[in-house]
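Take a look at this single chain, the form predicted alone, given in C-alpha cells.
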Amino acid sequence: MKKVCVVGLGYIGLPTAIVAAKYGFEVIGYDIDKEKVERINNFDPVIEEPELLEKLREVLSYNTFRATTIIEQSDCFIIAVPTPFLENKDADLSYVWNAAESIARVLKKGDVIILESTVPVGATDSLAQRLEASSKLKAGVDFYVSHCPERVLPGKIFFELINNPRIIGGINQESVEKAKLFYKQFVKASLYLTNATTAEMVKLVENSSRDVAIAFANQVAAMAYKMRLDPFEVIELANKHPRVNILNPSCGVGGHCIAVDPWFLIQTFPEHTALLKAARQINDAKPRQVVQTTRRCIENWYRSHLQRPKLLILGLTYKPDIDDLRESPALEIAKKLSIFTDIDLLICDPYVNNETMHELFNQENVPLKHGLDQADIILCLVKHTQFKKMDKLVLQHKKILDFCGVFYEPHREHEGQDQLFWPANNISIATIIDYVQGDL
C-alpha cells in the first residue's frame, strides 16, 4: 500500500491526507470543488485548525501530497465526504455514492476503501455492493471494504487523529486487516477491530450519548429557571458527588456530528429510539426558545427607553475556540434576531472573519471592547477564552442573557471553609430569570 487517495478534502479528509503524507505515503486529495482544490495547493488550507497551514506547507513542498479534481487510480481510498441529512431527517448519502461512482472508475484489483464518514448503520455494506455491481469486482475477494469512523475535535485534530483509539470494522476479516495496515502506520494508540455494522453504530452511539447529556443539561436549565435558580451552580454543586458528571447548558447543540447523528439511529431504530427523539427535540428547541427570551428582554427594554435598544451577540461558532459553524445554533439564533428592525445588532466573535461575517450579516465582525462599550443588551452564545476575560466592571447598567455560563463564577474551593453563594451576586442568571416564561 504505497498510494493513498483522500476522497473529499473538508475539516477530516484534508488533515487526515496530511498525516497519511507526514507518514510515508503518496497521498492524493480528490475533490469536485475545483476553487479548493486549487487553494489547497497554492498552500491555502481553506479551513481553520492548529497546525494545519503548516502541515500543508510542509507535505506540498515535499512533493508528498497534492490536490486534484480527477479521481486517479491508487492502493487504498479513503472516504471522508459530508453526511448531511434531508428535510425529512433522513440521512443525505448522496455524497458517499458519488465518491463510490468515482472511485469505481478507477478501482482495480487489491484496492482498500475505507469509509471514514459518519453513516447509519448498514451503509458500509451497501457501498461494497455499489462498488461490485460498477466496477465487476468482487467485495471481499479482489478489493476491501472497512468503516473507521472519524472521532476528531476540531481544534486538535492532529494530535488526534495519531493519537485516539480507532474502531475498524470490515465487511470481512481481510477488509479489517488491509485497513488496520493503514491506520497502524500513524496511530499510536489502541486499533480495535471488529465488523462493519458494529463500527458504525459505535460512531453513532457515542454522539447520541452527548447529545441525551445536553438534553438533561438543557432540562436542567428550564427547572432551575423556572424557580429562579442559577443552571450552571445547580450543576455545579450536583458534580460535587463523586459519581455525578452532568454537562452544562447551551443555547443548543451543533456541528457536523451531534446534531446529526441521532437521526440516522432514529431513521434505522424508529421503534427503540424514544428517548433519541426526545432529546433531539430538546436540543433543537433551544435556539428557539433562546430567540423568545432575547425578543422579550428587548421589548421591555424598549417600553423602558423609548428607543431601540443596541444588541451585543457574543459568537457565532458550534462550539469555543474554534471557526466551525456548521449546524451552529448561535448561528441560527443571530439569524433569526437579525431580521427584527427595532434592534441595532452588534455580533463579535473573534473566530469568524470579516468576509465570512459579511456574507452571513451584510456588516463587520465587531471588536470585543467596542462591543461591549456599545451594547445595551448582551447575548452570550458560545463561551470563547476570550469573552471570559472580560472586564465586567464595563457590565454596569447592561442587560445580560448569558446562555453558556461566560459570566458565570464558581464556587472557590477553600479547604477547611464553609462557602456562602448567593445566586442573586451572580452575573450570568440575574437577567435571564426575569424574561423567561416557561419555555427553556
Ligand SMILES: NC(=O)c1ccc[n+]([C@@H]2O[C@H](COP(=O)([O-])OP(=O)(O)OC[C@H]3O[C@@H](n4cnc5c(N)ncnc54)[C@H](O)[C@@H]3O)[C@@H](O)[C@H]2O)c1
Contents of the next structure:
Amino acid sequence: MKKVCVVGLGYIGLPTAIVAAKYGFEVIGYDIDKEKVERINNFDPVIEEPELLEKLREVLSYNTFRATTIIEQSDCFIIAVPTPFLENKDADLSYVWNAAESIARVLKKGDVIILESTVPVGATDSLAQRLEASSKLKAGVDFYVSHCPERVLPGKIFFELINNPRIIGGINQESVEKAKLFYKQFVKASLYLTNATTAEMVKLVENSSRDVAIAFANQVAAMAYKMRLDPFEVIELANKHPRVNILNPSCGVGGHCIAVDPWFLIQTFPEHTALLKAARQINDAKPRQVVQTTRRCIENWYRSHLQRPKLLILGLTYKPDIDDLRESPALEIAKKLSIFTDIDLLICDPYVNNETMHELFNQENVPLKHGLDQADIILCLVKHTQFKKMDKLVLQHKKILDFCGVFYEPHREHEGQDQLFWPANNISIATIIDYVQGDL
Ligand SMILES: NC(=O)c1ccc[n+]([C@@H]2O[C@H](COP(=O)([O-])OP(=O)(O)OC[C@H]3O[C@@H](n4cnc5c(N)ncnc54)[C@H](O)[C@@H]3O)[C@@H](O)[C@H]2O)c1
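Other form of same protein, the form predicted together with the ligand, not the form predicted alone:
After this comes the whole thing, all chains and molecules, with the earlier chain placed first.
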C-alpha cells in the first residue's frame, strides 16, 4: 500500500491526509470543492486547528501530499465526507454514494476502501455493493472494504489521530487486515478488529451515550432551578460519589456528531430508542428555553430602568476553545435574540473572526473587557478558557445569566475541611432562577 487517496478534505480528512503523508504514504486529497483544493495547495489550511498550518506546509513542501479535484488511481481510499441528516432526520448518505461513484471510476484489483464517515448500521455493506455494481469487481475478493469510525476531538486532532484507540470493522477478515496495515503505520494506541456492522454501531452508541448524559445534566439543571438551587453545585457534589460522574448542563448540544448520530440509531431501531429520542428532545429544546429566560430578564430590566439594556453574549461556538460554529446552540440563541429591537446586542467570542461576525450579525466582535464594562445583562453560553479567567468581582451589579458554569466556583477544601459557602456563591444562578418560570 503506497498511494493513499483521502476523499473529503474537511475537519477529519485533511488532518488524516497530512498524518498519513508524514508517516510514509504518498497522499492525494480529493475534494469536490475547487476553491478549498486551491487554498490547501496554497498553504491555507481552511480550518482552525492547532499545528495544522505547520504540518500542511511540511507535507506540501516535501511533495508527499497534494490536494486535487480529479480522483486518481490509488492503493487505499479513505472516505471522510459529510453525513448530515435530512429534514425527516434520516441519514443523508448522498455524499458517501457520490464518493463511491468517484472511487469506482479508478478502482483496481487489490484496492482498500476505508469509510471513516459516521454512518447508520449497514451502510458499509451497501457501500461495498455499490462499488461492486459500478466497478464489476468483487468486494472482499478483488477489493476490500472497512469502516473505521473517527473519534477525534477538534482542537486536539493531531494528538488524537495518533493516540486514540481505533475500531476497525471489515466486510470480511481480509478487509480488516488490509485496513489495519494502514492504521498500524501511525496509530500508537490499540487497534480493535471486528466486523463492519459492529464498528458502525460502536460509533453511534458512543455519541448517543454522550447525548443522553448531557440530557440528564440538563434535566438535573431544570430540577435544581425549580428548587432555587445551583445545578453546578448539585452536580459537583453528586460527583463526589466514587461511582457517579454527571456531566455539566449547557445551553444545548451542537457540532456535527452528538446532535446528529443518535438519529441514525433512531432511524434503524425506532422501537428501541425511546431514551435516545427523549434525550434529543431535551437537548434540542434547551436553546429555546435559554432565549425565553433571557427575554424575561430583558423585559424586567426594561420595566425597572425604562431604557433598553445592553446585552452581552459570551460565546458562539458549539463548545469551548474551538472555532467550530456548526449546529452551535449558542449561535442559534444569539440569532434568535438578535432579531429583538429592544436591546443593544454585544457579542464576544475570541474564536470567531470579525469577517464571520459581520456575515452573521453585521457587527464587530466585541473585546471582552469592553463588553463587560458596557453590558447591563451578560449571557454566558460557552465556557471558553478566556471567560473563566475574567474578573468576576467587577460584575457584581450586572445581571448575569450563566448557562454554562463560567461563574461557578467549585468547593475548596482546606486541610480536609470543606469551606462552607452560604448563601450560594454563584451570583449568576440567582439571576437565572428569578427568570426561569418553569421552562428550564
Ligand atoms: N468533525 C468532527 O469532529 C468529526 C468527528 C468524528 C466523525 N466525524 C465524521 O466524519 C465525517 C466528515 O466530517 P467532517 O467534519 O470532516 O466534514 P467537513 O464538512 O468538514 O468536510 C467534508 C469534506 O468533504 C467534501 N466532499 C463532499 N462530498 C464529496 C465527494 N463526493 N467527494 C469528495 N469530497 C467531498 C466537502 O467538500 C468537504 O470538504 C462525517 O461523517 C462526520 O460525522 C466528524
